[in-house]
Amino acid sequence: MSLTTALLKPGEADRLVAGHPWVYSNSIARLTGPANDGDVVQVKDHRQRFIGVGFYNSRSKIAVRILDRERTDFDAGFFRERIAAALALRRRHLPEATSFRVVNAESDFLSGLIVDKYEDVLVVQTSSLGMDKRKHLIVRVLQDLFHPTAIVERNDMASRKFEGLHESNEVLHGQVPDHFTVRLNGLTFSVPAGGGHKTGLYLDQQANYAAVATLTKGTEVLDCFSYLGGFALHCAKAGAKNVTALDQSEDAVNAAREIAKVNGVTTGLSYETANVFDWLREKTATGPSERLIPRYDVIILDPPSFTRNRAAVEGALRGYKEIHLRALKLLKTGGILATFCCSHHVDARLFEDIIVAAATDAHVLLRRTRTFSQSPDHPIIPAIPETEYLKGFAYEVVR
């Protein structure tokens, strides 16, 4: 097939040859012919050496998203092969899971496409113009591979506007109830159709919910930024003596209470609607001659991302340090801090540096006991740093 070529400037090919799929607009020297937004183009370096083919968009800073290293027709057969390969990966690494991320964009070599499976309902996000224009092919493939009762489009991400796309929330196939039931690690959650965070639940924490819960038997637990109670409910079911869960959304707190009842947890788990920063500040406030008595054996910090871009990192680090400093003051000696950061712009080393600084100010010494990452249905490609965003640690307070 004859394709328009995006010729790169000298020095711009190395990152792409190593596997990164994004060709930035300022990396392109010129196009060899016309190309409409959403069209397939081929990418070559400044010496005319072929690199790959992908979707073009003149309106985006990411001018080309490379999808294949060979000249390929992006038809239903292509999407079937890629999505089937992504599904096989999940079956290998999460064999018992019935709800998981099927396609994780760049991690599965389908830049601009996310597909989440919530039992027999699929939720689709298309964050690039080229992928959005082929949504009908993707839906057809998903119907054939999964036979879902419904496919929902959840395209309300701010990133779509950078591709010249509008928000769109539609039912693409079947009928969707107001809420649908999801199973995670043997627990049942109710997800609002078209509402909630991300596509409904934090599937990237699925493995971590179970891992952290194993640390909490017989303990007093504080779960901050609880949302629908993923960590809190897992801890309660694992035998925690008492769990206090905090979230600033009253709707989320009310939903979490109902979810706890559905799972038979009626005692030992309490939810509060609160701004976590204000709550921690209030609980750690002392008078001139007062001594703060730590009361928790386990504290979980799983805040939403404080950083949407690199310019926000400095403020985010202040926020991370604040919540860790306050939390550590409430944690008993020998207690466990399980803490997470979901910002790509704050790497694991920087995140731990902030935690250590907070520990120093709180006059405690920490021993790291666990390292956490995103669940296996959110694969990490080291050549594509953006695929690694969730990091976490468990620390024991030594003194």
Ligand code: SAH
The other form holds:
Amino acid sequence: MSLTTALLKPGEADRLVAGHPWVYSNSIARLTGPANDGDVVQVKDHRQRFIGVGFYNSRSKIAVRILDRERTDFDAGFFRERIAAALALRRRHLPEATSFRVVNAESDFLSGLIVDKYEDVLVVQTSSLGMDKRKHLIVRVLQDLFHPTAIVERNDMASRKFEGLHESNEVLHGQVPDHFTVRLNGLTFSVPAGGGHKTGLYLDQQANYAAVATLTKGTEVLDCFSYLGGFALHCAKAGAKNVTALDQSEDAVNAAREIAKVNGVTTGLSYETANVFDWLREKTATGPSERLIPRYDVIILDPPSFTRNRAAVEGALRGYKEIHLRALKLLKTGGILATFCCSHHVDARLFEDIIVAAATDAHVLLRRTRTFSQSPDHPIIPAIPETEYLKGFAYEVVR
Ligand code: SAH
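Next, give the form predicted together with the named molecule, keeping in mind that what was shown is the form predicted alone.
Next comes the full complex, and the chain you just saw is listed first.
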């Protein structure tokens, strides 16, 4: 059967030839025949040169998501090969991990599909119509490859509505426990099934938890935006003298306290329900002739993305600057600031500019000692800039 072709306008092919999978609707000159949403189409440049095949959706701004550079059947064999390759990459780069992101959409050449492995439970997200329509095929392949006790979908992302998809949180295979138990770097986390952020945990920080914890032995640590205590618990286990962790979500704080207990950490780690902005403002407020005494050796800042879109960047930058300024005021000389930014719209350069501006206002000089990125189960494809979003730095306060 011949495929309908999406013919590109002149000048629109280069990005795609370089490896980006998204064909925007406004870069298509015309379709050569009928195509239903979710169908496979081929993409050609304005000179009829073949570029690739992918899933079509007339309702989405991303009208075609290219999945292969050759004409391919998107059958079980295709998904098996792609998912097995993604798994092999994790085994190479995270050989010890038992919970990790198996498939990270564009990073694994499967635009529209995320699969997270929480021990023997798999959580699936399908954010494109073409992928969503093939969910049951994908589930069969996942069963064969992983023999999981359960596969659940966590399809409550806002982005689905841009594809004309509704929320859906079904059990796709097996029996789902109330909570998943997840092992990260030898620590045990418990995540409510169907609850929590992302698909349950911030797997993208797995490598950074361990890296930051090595800096904290014997120190006084403040973990801001702690969620289930990923950083805080790793630091406490690595021998931090005292860890204070802050999150505004009472549910997260309660769950984090429970997780600490399960891991046998009963002293030296305290969770507070607080708005970090208010908390830092209060702790850095000084009277007319009062001097602030810095109290922390290590401060971790891992806020949510304050920018859902480009328009929100300016406000986000003010927020980032404010928390850095106040955190730096609370850090001892020689202390360490470990700070992360998960917004794709704020790149590493801009992020560091904000930190430096905050340092200037706080009258401190920083030495950068570490750079962090997303864990290797969230691979970065430079030809697809959207695959890079998490960046972090550790700085020492020189003076
Ligand atoms: N560091 C965490 C992830 C942080 S996600 C980890 O590695 O798991 C961001 C967290 O910030 C969420 O738990 C959210 O509840 C919390 N949050 C968002 N805005 C906040 C604010 N103004 N004050 C305190 N917590 C906030």
